[in-house]
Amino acid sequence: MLSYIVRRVIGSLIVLLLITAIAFALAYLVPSDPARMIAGVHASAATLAEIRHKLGLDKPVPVQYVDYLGRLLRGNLGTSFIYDRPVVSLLKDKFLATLPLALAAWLAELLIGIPLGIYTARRARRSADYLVSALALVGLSMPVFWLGLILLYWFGFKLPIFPLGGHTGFMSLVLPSLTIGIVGAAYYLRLLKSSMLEVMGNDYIRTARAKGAGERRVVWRHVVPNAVIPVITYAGIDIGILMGGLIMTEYTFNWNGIGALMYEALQQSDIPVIMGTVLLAAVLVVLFNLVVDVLYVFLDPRIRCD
C-alpha cells in the first residue's frame, strides 16, 4: 500500500515538472512582445530593450526556464501586464470566485447523473432508459454557453426568478451551476450506466441472486459499490478542471472567476497571467487526481495487498 502511495505522488511531481515546461512554453507560442506590451508601441528600442533586461527575456532559454522554476519554488508567478498586480494576489481574489460556483455545478453534476444513471442501469433496454439515454445523449451535444444563454433567457428575462449574472448569493449560483449540471450530467450518467451494467454481468451477481438475494439488496450491495470507482476516477479530475476555471460559463453570466481571468487574459495576450491559469488548472487536476489514486487504498482491496 505504501509502496503504491509513493509511486503515485512520485509520479504526480513529474508531471507538474512536465507542466511548468509546458506552461513556460505558452510564453514563446503567444504571438506578442511581452515589453513592447509594457512600455507601448512608440517606445523607443532603449526602452525596450531595459525592460527585456528587466523581465530576464534577454538571458537564454534554458536560463529563463530555470529562472521560472527558481520564481515558482518561491511562490512568485510574475505581474500582469494589464493589472499591473502580482499573479499570486490575481488568482487568489478569482480563485475565491469560482470555488463556490465549481462546488455547486460539481455537486449539480452528480445529483443529476448519479441517480439517472443508476435509474437507467436498472431499467436497460426499456423505453425509460431509451428515453434518457436519448436526453443524456441530447445533453451531451449541447454547448455549455448556448445553454446558459436559454436559461438566462427564461428564468432570468422572461421569468425574473434569478439574477441576469454576476455572483451576488445564493441565487445567482443556480442557474450556471445548472448550465454546467446538465452537460456534465451525461457524463457521469453514461458513465455509470455501462459500469453498472459490466458489473451485473459478473458471476457473483448471478450467484447473490441465485442465492435468494433481492433486487434492491444485490443493486445496493454488490453492483453500486463496485461499478462507483470508474466514476469516482472521473468526479476527482472533474473537480479540479472546474476550479481550475470554466471560461465560456464564467463569461457568460459574467462570473469574474479564473475562467473570466484567463479569457481576458487570452484577448490582452497577459503572458503572466496565462501561464499562471493554466498551472493553477494543470495542478488541481494532478492534484485531486492524486488524491483519487489514494482513495483507491480504502476502496479497492487488491491495492492494499500491492
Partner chain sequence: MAHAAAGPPKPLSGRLWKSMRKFPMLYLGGGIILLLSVTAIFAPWIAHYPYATQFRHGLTASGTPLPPGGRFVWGTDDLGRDVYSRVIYGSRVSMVVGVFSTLISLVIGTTLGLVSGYFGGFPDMVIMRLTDAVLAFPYFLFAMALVAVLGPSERNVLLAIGVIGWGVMARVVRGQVLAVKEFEYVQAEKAIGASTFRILFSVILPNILGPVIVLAAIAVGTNMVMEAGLSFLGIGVQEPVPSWGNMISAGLQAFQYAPWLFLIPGLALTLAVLGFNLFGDGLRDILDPRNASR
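Can you return the structure of this protein in the form predicted in complex with the partner chain rather than the form predicted on its own?
If you are looking for partners or other molecules, they are not here, because only the chain is given.
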C-alpha cells in the first residue's frame, strides 16, 4: 500500500517536471522575442535589455530552464505588466474571488449529474432514459458561454430574478454556477450511467438479487459503490475543465476572479499572468489526481492488497 502511494507521488513529480518544461517552452522558446512578450508591447529598449539579462535569456537553453525552475520553486511566477505586481499575489487575490463560484459550480455538476446518472441507469432503455440521455447529449454539445448568455437573458433580463452580473451574495452565484453545472453534469451523468450498467451485468449483482435483496439495496449497496470509481477519477480531472469554463463564465457574468484576470491578460498579451494561470491549473490537476489515487487505496481493497 505504501509502495503504491510512493509510486504515485514519484509519478506525479515526473509529470510536474514535464509540465514546467512545457510551460517553459511556451513562454521562452516559442516566441521570437520572449523579453518583449514578457515586458509587453510598450516596453522600452532599456527595459527589454534589463529583462533579458535578469532572465538569463543570453544563456544556453538548459541553463535557462534550470533558472526558471529555481524561480518557480521560490514562488516567483514573474510580474504582470498590466498590474505591475507579482503574478503570485495577483493569482492569490483572484483565486479567493473565484473559489465560491468554482465550488458552487462543482456542487451543481454533482447534484445534477449523479442523481440523473443513477436514475437513467435504473431506467435503462425506457423512455425516461432516452429523454434524459438525449438532453445530456445536447448539454454536452452546448458551448458553456452560450448557455450562460441564455440563462442571463431569460432569468436575469426577461424575468429579472437574478442579478445581471457582479458578485452580490448568493443570488449572483446561481446563474453562473448553473451554467457550468449543467454542461459539466452531462459528463458525470454519462460516466456514472455506463459504469452502473457495466456493474449491473456482473454475477455478484445476480447473486445479490437471488438472495432476495430488494432493488433499493442492490442499487445502493452493491451497484453504486462499485460504479462510482470512474466518476471519482473524472472529478480529479474535472478541476481543469472547470477552470476553462470559469474563464468564459466569469467574462459573461462580470465576475471579478481568475477568469476575468485571464480574459484581461489575453486581451493585452500579459504572458506572465497567462502562463502563471495555466501552470497553476495544471499543477492543481496533478495534485487532485494524486489525491484521488490515494483515495482509491481506501475505496478499493484490490489496490490495498496489490
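Rigid core: the largest C-alpha set superposing within 1.5 Å between the two forms. What you see is a predicted model, and the numbers here were worked out from it, not measured in a lab. Numbering follows the first chain given and starts at 1.
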C-alpha of L69: shift of 2 angstroms or more between these two forms, rigid core aligned? no
Taking the rigid core as the superposition reference, indicate whether the CA of M243 shifts 2 angstroms or more between these two forms. yes
